[in-house]
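Consider the single chain below, provided in structure tokens and representing the form predicted alone.
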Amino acid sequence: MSSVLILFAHPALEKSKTNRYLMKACREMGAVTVNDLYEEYPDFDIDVDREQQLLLDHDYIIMHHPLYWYSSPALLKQWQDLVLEHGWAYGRQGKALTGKKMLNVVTAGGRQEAYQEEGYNRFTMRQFLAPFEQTARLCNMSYLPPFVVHGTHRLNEPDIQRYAQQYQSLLSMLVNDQIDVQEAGKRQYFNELILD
């Protein structure tokens, strides 16, 4: 059995019907611990050994977040300036994240057409999120696919609903150990490794 950290950073958690409804599905779990980057750090201020040891104490790390201006909110960037630090998580002594696995949950309000090179976007959502992939791979962590709710702003409470039971289903998946960690690698989306 695995244990699960997500680190969930959302500035505006009240105008997102989506992601609350996500958290919701996230906190029924067990063996998941939600962190909430933004009801712990109003103000910024980010306990960095709080933070490391939360990363030592689980085996998957899920960073969860909507995509803002095709990234991450501010907070969850400044989370890995100051977390993430030269000699602990990277670099020739920076061995204390080897072996843990890391994916993106991520909202966005564009459809999953408009993520492909020849779409509205001009590039997938792998390649937008190919940053937080080279930072796995610089801790010498496995990164996985996202998941992905495409098109949010258009969804109805069903089709949220349903997102949000795939999205525990790839949480117990985690949890119970079973992704080939290689196969799921060669995913677009974990979307994908998920039976409705």
Contents of the next structure:
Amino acid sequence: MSSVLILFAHPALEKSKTNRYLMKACREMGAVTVNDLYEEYPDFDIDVDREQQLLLDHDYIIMHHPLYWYSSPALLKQWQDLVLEHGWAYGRQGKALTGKKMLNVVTAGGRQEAYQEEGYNRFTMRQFLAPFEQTARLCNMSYLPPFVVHGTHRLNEPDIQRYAQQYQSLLSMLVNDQIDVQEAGKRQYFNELILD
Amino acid sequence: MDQSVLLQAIVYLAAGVLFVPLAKRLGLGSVLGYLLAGMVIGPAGLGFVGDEGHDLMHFAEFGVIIMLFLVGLELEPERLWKLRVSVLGLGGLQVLLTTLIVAGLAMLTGLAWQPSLALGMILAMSSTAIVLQTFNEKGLLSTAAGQRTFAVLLFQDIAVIPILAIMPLLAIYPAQAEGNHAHHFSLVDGLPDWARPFVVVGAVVGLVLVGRYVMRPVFRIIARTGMREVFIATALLMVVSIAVLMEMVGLSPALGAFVAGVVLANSEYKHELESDIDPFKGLLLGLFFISVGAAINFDLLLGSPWVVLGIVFGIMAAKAVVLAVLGNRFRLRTDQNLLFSLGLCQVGEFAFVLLSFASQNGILDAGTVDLMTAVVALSMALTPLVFLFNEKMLLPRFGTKEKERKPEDAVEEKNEVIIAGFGRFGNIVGRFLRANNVATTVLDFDSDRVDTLRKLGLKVYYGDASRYDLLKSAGAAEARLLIIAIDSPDKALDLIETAKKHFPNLEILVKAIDRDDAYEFMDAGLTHIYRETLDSSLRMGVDAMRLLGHRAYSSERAARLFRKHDEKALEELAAVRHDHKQYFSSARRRIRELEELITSDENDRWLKDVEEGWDAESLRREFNTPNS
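The form predicted alone done, now the form predicted in complex with its partner chain:
Time for the whole complex; same chain goes first.
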């Protein structure tokens, strides 16, 4: 059994149907801690001690957020700036996160085809998420491929439901240690590892 | 120094010290406490005070003068101008109608028309001292009833002048020689009649001019010496001089002091004057009330109790009816009108002066004067009880009626939020919620405000929010939040108790005035407590830092972290506070707590948080030390 921490960052959850369903799905799971950052820190003043303790208490760290300008909403960036301290998360003495596993769960308006060299976003999702991947590496964590919900503006209710179920499957795979980190690392998206 | 003066002082002070806290404890108000003290030490009680009580009353009337000076200070000329309709219309009609009705009643008892008219004028006066002091104590001066009450009292003060002028014309007995009453120097006695108004007007104009152009530079010079007692002495000297000047030209000294107060209301020394003179007002007024209590002639009362009591209640009822009719005409709502008419229905201290004046001028015989003096004193002594009666018996009953009249509101109430108190704090919370489409139900104790808000379409109830029935009809059983933004901490605690007992569904948010208040609410088991000065003080701190060149974001962040730290420190202090309470006086305790707060400011981790965000110092150090 492993424990999962979801760092959820959405500044206007009430306006995102997809993310409401996804959040509902993960709140139903045991062994999963949801840390709703915009609810916890509306003033952006992150309680560093609390956050570091949460990280220490969990094996998997999920950064769950919509893709805004090819990156995360501002608060999640603030979280990284403040919580991943030098000498704690990285640096010569910074070994606190060693051995943990990290991944992104991302909702994006654009379809998967758009995130190709020949698509209108010109780069792949993995390329846009490179800063997260490298952050995980620098903090001595393994990086797992992202679970992405593409084309959110076009999704209908059954589609969203299906994604929510997939999210639940993903979480139970992590909790029950059904992931081979080496194998998973070869995939583009975590979505490929989930059997409907 | 004459020892008997000191002994007298002991008697008066001890009586006050003993009875006032007792009366306050029992919820009777300080005025009744002083009056009781007076009765106890007076001739009818322990007999510590004899006839000199009357002289003392004359001296203590200076308290009334100081009070009117202070009232004037609070009242800028523009505001006074706005009151003109109330003063002339309401005040004028009150004095006129009461005079006529009382005179009529007196004539029915067989008195000639002259003494009847004199009695009418005398009994039309109300007690500025008791009424203003009580309204002040209850914080009611700014209500509609408070404003109207003040206007009437002001008119009565002015009316004393023509009354004193008319009285001598009503003489039917040969005028007495000036007996025990001290003859004071007068500027107008020797003058021909046509010259008198000029002297009077000249004195008032002189007062205004001196107040405006001379007193300010004088106060500036005195203030510069930095000697507070000299400043106080100057202020007292000024008030006493005004009183004497006014008496010399035949005007009411209280009125003169009031005018001087208004003249200085815009000056920069307003608050200094207020805080310096206020204790004198309090002490002298206390002395005045004690002497009123001592002056009550119990022999007369016991001799013919029904006659005396009949006259007292008859007059108070007649005055109250006149006031109520006028209050209604001047659009006071029923609750405010009750306060207004019952508040002013006693006969006031001016009556003592006028009675002795009337007897000197041969208008009233000695028997009538004695009887009336007892009546006046009794009616003053009854006033605090009338206030209590109104508060405990009439207002609650009235409040319910008010709601029954508007049953349609009671049905509609399904709002999630109830706001108790829509004053300076509550109105911001309420407006904010409304702007975000959160429907609120407001409970407020100021009927004028209630009226206005209702006209704007808000759900507002008039009444005491700590009452169960009012909360219930405001929808407390279905609501989710109760926001308490009333000013009186005691009332707030009452409300919390009621709400917790009957409506456990409500989440309570409460405004606290200060730290002490916050502790009380913590003890009551609340967690959502908002000290009203905390956020704006910190905003000011942030702006100060920014003006000094600190970066905006860092300053804002520091302020927010400081606030969190301060709230935490408050909780910690709340825990040890009960120990402190045992060991320190409240002033010492506050200093002690400040000390502990400042120490914890220095020790807490919040400073580290401010300093370490985005700090690259440790990175720099690591790069500059060789790898081992």
